[in-house]
Amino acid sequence: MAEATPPLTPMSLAVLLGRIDNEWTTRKKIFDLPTARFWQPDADVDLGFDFLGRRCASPIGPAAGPHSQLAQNIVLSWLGGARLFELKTVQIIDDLEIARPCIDMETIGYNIEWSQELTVPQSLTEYVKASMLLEMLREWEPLTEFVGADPGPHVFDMSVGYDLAGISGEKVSLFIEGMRNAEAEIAKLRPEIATAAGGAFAHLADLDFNPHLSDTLTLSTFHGCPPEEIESITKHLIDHHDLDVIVKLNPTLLGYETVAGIVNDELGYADVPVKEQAFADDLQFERGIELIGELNDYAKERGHKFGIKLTNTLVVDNQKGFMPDETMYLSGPPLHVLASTLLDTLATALPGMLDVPGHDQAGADIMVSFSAGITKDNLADAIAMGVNPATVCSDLLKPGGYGRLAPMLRNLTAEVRDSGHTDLAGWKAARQSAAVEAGFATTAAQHVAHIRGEGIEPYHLSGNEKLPRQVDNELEMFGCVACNFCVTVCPNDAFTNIKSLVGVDAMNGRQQYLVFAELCNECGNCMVFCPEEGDPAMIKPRLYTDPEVFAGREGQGYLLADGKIIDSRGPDPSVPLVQQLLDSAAGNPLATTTAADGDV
């Protein structure tokens, strides 16, 4: 991002509540997600599970990434059915300069972004804000019809990285302690509730908000972290912060020959250059097996729980050229095969230790979290492997976005119910028995045999070669094919759509798109999926409410105060059109925002 301003400027709690009220009143949506994509638990099927001893009402949620950084992202995931939130990784360096674009979902999935793009204190505020919003929405009567009277419990799981020096420093330590006791942040935010949206949420201003946001943490060791550093960080988090800890592992544990053989040969991605040096730099398999056992013993001796997460992304050379860095990180379908294979390999190497089917002995208590190419079609098989939870990232970056979560849960519900079970525990036990009858040691072994055999198509190059649809047309500020992709593929909810008034010149009542510029970090995902030629994030009207951010950016844009344009850059004739669009019958999404708010 060339401009001399931060990549993201979060919306205040008051503005978020104003948007909720406005969108619900005018369109029966929340942050552009329609009620048809909200998830309501089935009273006859319990999809709940225990996350390190804490109950979650569903086994999915956003992985630590672009969908778990801002408050509205977490609300969107919750509405879709997520109940485990792996919050975006926080590290001591909070003024990163990430090259743009940084996400490429054209076929499988690549990225070059890795930790929070907010300051550490901003990250804490966002998560407190999100927690408060979820508690308010649980009590908000209009929503009961669509999410149920009891949407079930959820868990916030922190993520930090990447070395002991940074994690033990004051900045990250204060973040962790703030997540454990957020009373001060709640006190700062609470006054905004009474006046937001004309007092529409004033009756919730005195809720007894839970200040204890999180006491679990997934350690992101990233690539090349030595084993002694992983050990030291984990012990520090247990001893100093009294946390239950999960350690995220890398697919490189499988070894270069195995990974290259799967990606390049079995799956057909011959042009994906797997970096051999990354395998030499990463934790080695035998030491990894020892470390898992040692850290589990260390946690148990101190009354804590320990888990592992499979897996981090895979380091590869960037030969596509869409993103600017030399190295990029592979995710999506091929990573699902690698992570599932690693789970099967670890289950064999750690008999009776992993909390997965087939390891039912006393002491099999190492929880396995999972994040690798989860989709609606493979979620049930992944959960049957025993992973708790299956977190999602790449699939949410495709058209439909957060709206893809509820169909996943509905499919899983149907599979459990149709098999004659009422909860995940009984269903997983039955799946394990069926796997043994079919000649497999575990459901993980059965799933790996399937996806590397007759079920390989969704993971193979041949099943992922199709490019997003394109039309031979130059994208314009007003008017387009109105596919809505820019709204749904944006992880930050930076786009919104409004149906313009009939008779307005250049718009003719068609659906139009607006960009909340302070929520756009130019990740490039909307550009990948837009059928027309051009970058929607730069071409569609960019709305600002923060004068300083507006002044620090370049290109077209419109500075608003109480929903009115008070300054602009760009073609003068567009100003009245944008104002008419904002004032249209669909409702001005920022009408309650003032320049004094200093945020959006």
Ligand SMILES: Cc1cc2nc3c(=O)[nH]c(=O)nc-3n(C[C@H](O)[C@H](O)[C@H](O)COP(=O)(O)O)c2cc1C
The other form holds:
Amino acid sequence: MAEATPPLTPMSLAVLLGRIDNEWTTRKKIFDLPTARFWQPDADVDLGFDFLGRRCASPIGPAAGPHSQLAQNIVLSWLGGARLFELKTVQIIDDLEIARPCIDMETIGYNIEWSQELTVPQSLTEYVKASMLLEMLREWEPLTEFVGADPGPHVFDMSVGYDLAGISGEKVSLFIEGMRNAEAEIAKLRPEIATAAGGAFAHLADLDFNPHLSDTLTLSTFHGCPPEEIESITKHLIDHHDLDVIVKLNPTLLGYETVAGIVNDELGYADVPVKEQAFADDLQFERGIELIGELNDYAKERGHKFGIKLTNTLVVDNQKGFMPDETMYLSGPPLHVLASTLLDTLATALPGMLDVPGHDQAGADIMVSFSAGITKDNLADAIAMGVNPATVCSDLLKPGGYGRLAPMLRNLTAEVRDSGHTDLAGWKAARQSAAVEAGFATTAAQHVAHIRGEGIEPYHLSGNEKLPRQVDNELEMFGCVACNFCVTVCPNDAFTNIKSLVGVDAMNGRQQYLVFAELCNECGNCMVFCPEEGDPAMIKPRLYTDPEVFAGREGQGYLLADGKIIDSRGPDPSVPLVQQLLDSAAGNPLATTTAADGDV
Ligand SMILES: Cc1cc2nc3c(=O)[nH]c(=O)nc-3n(C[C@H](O)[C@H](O)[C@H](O)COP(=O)(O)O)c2cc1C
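Okay, that is the form predicted alone; can I get the form predicted together with this ligand now?
Now the full complex is given, and it begins with the chain already shown.
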């Protein structure tokens, strides 16, 4: 990637609306997600919960990360049933270069993507666009049949990092103020609606968009953030910005011996070098216990709510070498065991303080948010532990992507309904009674005993060794096994598939894949899951709409204006094929795009 060009160039609101209209009309999809993967709340089972006092219609959502950075990512999560969005962490240094590849979900989960890749003002615009799109989709009649007449409320939760100097600086302060009152951003974006997609959304141009996007925030403490810093940032956010705050804690709180014992010995990941130094640099357990109590009191005295989030990723040495940095961050199945163990340990050490079953006497009001290896199979057990919400990252980076959310909610709905309940609160109380009957103090203790005992397989090395399927074939620009993995594992929806051309040899009657190059930050996830040899992000035709970005990049590419290729680099004969493919989609996904639409 040439240094001069930004890693991501978001699509404008008009282009996103154009894509929605085109994909809906031609394929009954939105951002490549088919309607079968949309979530519709069950009329008889309420999966809603209160996020720091604000209602969310489902207890899941994307964890701060690649699924909550761009507007279409947030829309995709919402279609899948997410109702709590922990937005990608925003920090003062917004021109950092992240090394590539930066995501490795081959087995469990690793990443080195530790910062946002938009400028702070761009992040604000993305979140405002997302919020407006959700409001429009809620009112968009064709969607009612698939998401229900009332898709229920959702909450945007901001995430900032990583030190007081940055967070109290003007850039991040303006971001938080913009999220609290987005009137100016909405006014800037609104004019795009009337003319987008040939006027298909013009009737929604005057919607009374809510300018109040968020007044809660999760502090991403990251690794090595000292306790005094956590304390002063939290107080600053409460005092200066009038926010309810959640502090996202690290698994290092459990201490080196416990973490290494669980990861290396119990779970069998003997080769994963847990970084001992990181434990010394991070918040220690005893201080953590005091800090949680102190910050909760501080918030309460000022009329605010406080919560904790378990957990951020685990720092390990990079022994795999797929990603370039020396250190990488572990997520997924083993983290689930660590975070669940930490929840049980913290709840025991803080009697009557955490808002979880078995500890819930008056005053137990510290909400516990969760992100650690949540899957369709363990979501119900996690929710039964009392976590609110269970957010997801690694699982959504596996084949199926955002389409994995709705099955999680359908499973949870079935579990609540089949046990004779109509809402989460009643069902959780019954689960807690059952845990006590089975000899456990709490549902958390029961879950931990299960996943570190007879239910260890999905978390153990032996349950996570299988590599993605590979075929002995070199990936080419046209024609491939057409597995669709590149589309679903991309958090940014940077791939799209298009009906193949019949009678064109290179296409061979199969689905063809195109890359929206400006949405691809070369994270590497499609390369990991593509069964053929090669990097789909580089090999499949790369479409550009911004001439500057096109000029600043290397490799094959096709610059479009109004859906027509106006410039290209790469094999000459491919130009008519790519154009023919775009035209054959019975409505080109970028037909309404002009160079001026770019958000740069
Ligand atoms: C690629 C990637 C990027 C992430 N970026 C952030 C981030 O910006 N801020 C943050 O607080 N956590 C970030 N995380 C951590 C996730 O929010 C989550 O806490 C963690 O991955 C555990 O959940 P999981 O096991 O479902 O992945 C990131 C994780 C991944 C895999």
